[in-house]
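Coming up is one lone chain in structure tokens, specifically the form predicted alone.
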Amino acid sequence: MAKKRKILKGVSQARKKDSQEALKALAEGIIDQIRKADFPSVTMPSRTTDNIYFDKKLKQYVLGGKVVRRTARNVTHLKPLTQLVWAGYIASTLLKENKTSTLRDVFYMAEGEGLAFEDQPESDRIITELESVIKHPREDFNIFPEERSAMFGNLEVEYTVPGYEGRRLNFTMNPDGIVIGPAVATSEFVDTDADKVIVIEKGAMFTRFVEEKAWKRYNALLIYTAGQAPRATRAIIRRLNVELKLPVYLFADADPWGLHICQVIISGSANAAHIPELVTPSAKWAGVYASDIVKYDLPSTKLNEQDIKRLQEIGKDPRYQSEPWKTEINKFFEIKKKAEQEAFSRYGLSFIVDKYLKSRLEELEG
């Protein structure tokens, strides 16, 4: 059995702590500006493309120095200001309260209060301008989106929602996973024996990587992403690497799509470049190859003009002139063809973990 890691106890407790004092340093701004009687303001990086690259030794997205100025003064900022402080109120009281909310409930939430948003994009885009204002992903201040993907293996947690604290989960317990909610997320990290994470886009995989004991056989922590993967998964992808210093492997269909997936967990996204701790720049692709549709000679589809043009559009980003992405990128043109995980059932149920997940592991592990 692998050496237990050495766990960090409090770090969420202190991200929330300092995501509760930022959000009052916020309100006493603005209060300040009033009791002076100046126009209230606030400034905050501005997110337009032009203020967007990806820093190449970060290995990330990034916001540039430019910033944006709301001000009371100008009464087309009047309505997205007051949301903004609106929602800094409901951060506050979510943290205050120990209470967890969705992106949903604040849409909702903010009709009550006359705030009423045009639709969920914009209340959205206001927790998000919150968060770059802030410095703080909205996980810290208790706002989640739905939950939809679940994590397996031998790590036990320690829950600190309310009526829930101190008490204990292993991810062994349910066979289907455990879903990465609002309580997983916010927990803190107590014991594992595991040495690595393997991150799975598919569901049908996942499944088939807990029943075929992928993760006793390879010492690993599996994880869902159900797609690409939402934010509070990101995150926790990151704290394993990062807290617990476990390299992460992405598994995912091979088309640009499943590359993207990977791609997002490992330098971010464009919408959340003001969140560096979504990212895991150490995370490693680890297939399934355009290579592997020859190698393994996997049942395959034509790819199809938009899947052409996301290749293309691919290719030119700078996060994928490293390999192996340039080469495979390269052989997906050269085959024009793409490939499900699901596709390594022509040789068995047990083909995917038993030889292929090995090969792969050793290789990138070397």
The other form holds:
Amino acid sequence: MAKKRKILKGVSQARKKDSQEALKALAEGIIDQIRKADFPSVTMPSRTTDNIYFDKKLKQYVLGGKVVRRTARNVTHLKPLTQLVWAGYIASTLLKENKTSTLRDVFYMAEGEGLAFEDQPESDRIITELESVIKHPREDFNIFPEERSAMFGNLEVEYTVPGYEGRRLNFTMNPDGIVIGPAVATSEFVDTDADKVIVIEKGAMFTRFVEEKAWKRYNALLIYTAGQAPRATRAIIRRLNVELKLPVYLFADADPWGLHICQVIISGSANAAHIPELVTPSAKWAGVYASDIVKYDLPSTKLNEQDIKRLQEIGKDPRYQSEPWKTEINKFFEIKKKAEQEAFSRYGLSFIVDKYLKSRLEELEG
Amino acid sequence: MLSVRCASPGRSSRIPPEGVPSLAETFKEISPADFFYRNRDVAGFSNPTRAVYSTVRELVENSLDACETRGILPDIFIRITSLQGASDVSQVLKILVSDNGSGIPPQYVPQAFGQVLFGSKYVLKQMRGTFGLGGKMAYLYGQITTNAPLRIVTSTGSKVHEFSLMIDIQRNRPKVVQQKELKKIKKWRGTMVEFSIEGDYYRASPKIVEYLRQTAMVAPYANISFIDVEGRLIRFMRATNLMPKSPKETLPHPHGIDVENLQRIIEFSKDRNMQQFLTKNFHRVGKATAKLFLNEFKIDPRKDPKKLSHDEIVELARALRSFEGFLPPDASCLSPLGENLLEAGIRKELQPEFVAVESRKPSAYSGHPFIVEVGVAYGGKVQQGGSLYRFANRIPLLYDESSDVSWKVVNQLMNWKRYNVDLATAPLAVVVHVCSTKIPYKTVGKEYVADRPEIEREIMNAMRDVARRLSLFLSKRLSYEREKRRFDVFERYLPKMAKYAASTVGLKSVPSVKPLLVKASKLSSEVVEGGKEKEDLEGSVAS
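Mind giving me the form predicted together with the partner chain, seeing as the form predicted alone was just shown?
Starting with the chain above, the whole complex follows.
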């Protein structure tokens, strides 16, 4: 086992406290304006496409300087602004009572308040607005998506959720992995002997890695994203990277979709450009590369029309203008083939962990 | 000298003028009672349903006239009771109508009620477009179907007389069955008529109620009470104490003269030369005009009108109609409702949200003066889908709507879309009143007005005028509603916003949004309803 790391204490709690302050500041701003008989207004960065930029230094999407103002003076803004203030109240209550909720809950709760949303996307939009106003992701004010991704490895955390305060969990306790839900996402890191994080797109491959003891052999925490990583998962990857200084390696299928799963973890999505704290810029794409298909002679299928179209799109995307992306995208165009992570099984079940992973990690760690 | 009591109230007068008995001789040979019984379709007694409706209508109009000619605010009472079922389609009904009008001196009662076409006015009344029958056709019809006498109680204010009458149809003479003075009733003035008739009440009933309702609309100064066969009381209450001006009597205008009229005027005239004949017997003909006319047509002013040959009379009638030197007829013989009364009537019966009325200036067609009055009622209790109420000389016209000139104007000539009205769905009622010394009815049924260009134009102009005012009202209301809806949004959300903000910071007293609501009510919608894009632009400047 590697040496013990210094653990930052109370990070999760600090973030929540910070969110709560921001929520209160929002409400106080509204109250002040009402008392002065000014129409309350809230300013937030514009999230329209013309205000989303790719920051080359940060290697992620960020919002530009344009702001929008929601003002109660405008009759069309009144309802959304009220919904925003209400969402702030809900968030602050969740934090105060240490409860969690989901976007779906929010949608239904609004109906009970005479603030019904037209549809789920509209209610999601208000939560997104609240994120950009208080500059915290919704996970910081306890609104979580449906959980589906999981983690396995020697990491010990301490719960902060009500009823579990102080209780600890080790991620080796369940060989199926432990779901990254609100309780995990809000837990404090206590201890780990891992020195890296390996993120895997698919459940079958995650199970293989556990069974082949990849976590032990490579001293790694394994995270399974189940396709595009949920925001809580991206947040925890970032925390592992920032708080525990663990390097992150990303494995997905050798196709444009797999590439993008990795890319979103590294540099974020345009949708979440208003939240800086979901990205892990130092994470490394570890495969499966197009060149691996050739190198390992992997069973592959032809790229279909959609794949080609998507490849062309990401070929122009600023996030893909560095290596190894550029070379690999060209390689895809050259061979016009794609392969799944499972393709390595033609060399036996342990090949991917014994040989491929070993050589790739050596390559990347330099 | 013949005189015409013009137009409204253009109902039959019950009191014959002086000197009438001599005229009755003239009509002796016509056997009018018999004639009209044989031609009862013409008078609106074609079937058991129409008979009941027409009876009520004639009697109510007589009663209204008896009040209006003396400027008395009418109190009309109608009661119909069913005596027995005669067949599936008709019953024997007892109809009673009473009023608080002038009453009839007892010596005139038998003739007034029991002799059809009694009086010289008959001829001229036909000219004016009303029957000389009054209620007499109804009494006649009642007697023929039930063989029961007519009961009349009347008083001019002193003694109260009761009569029991029948009509001798062949001889057209009243037969007084019984006559007595009712000493027990004191200080009562008016007339009550009661008689039996066979008819179909159940089919007639909706028309009767509609007739009374529409009558109440153009006689808002009347109380009308009706007790139907089932014993139900239907009342139309007086809404104003104002009554329209009574029309002045006037001579016929030369432009409206035909050969038959002319012959009768000559016959009754005592004037012995043309100059005098013209000035004494025609409306708007003075000495100078008469001279001019006689000159133009090379007629000797000294000629005796009684000595005109038949061909000369034909020529004279044509000349009178075509001469352009006559001034148009004066409308003092007309009695329009006036804008105030029309509006009061519409408000009372239709209970709309908005009313606009227009009383046009007098106009004339073929020597007959007329006045068009139009009203529109919108919203409130007005039914959807544009209903039309037609009146001629204050009489509601209930049949053959789509043949009427007003229907043509409303449904074909008016472009309602220009006034933001969708005729098919709008809660709109249009009221058209035409009053004239001669309503140009299209047929003998007298239920619809012909599309004379002069009348059509007047209706059209009046309609456009009220529609313009309606359109203005609608657009004002629309912007008011828009403002209201906008303000509702502030009212709904500002308190909530304050409440949630206060709860977030744990504030116990929610800050008051009242000053903001006051501010919001003053904001004009133009200022506030800037688009989102505009806001975004402002935002980028602010950053």
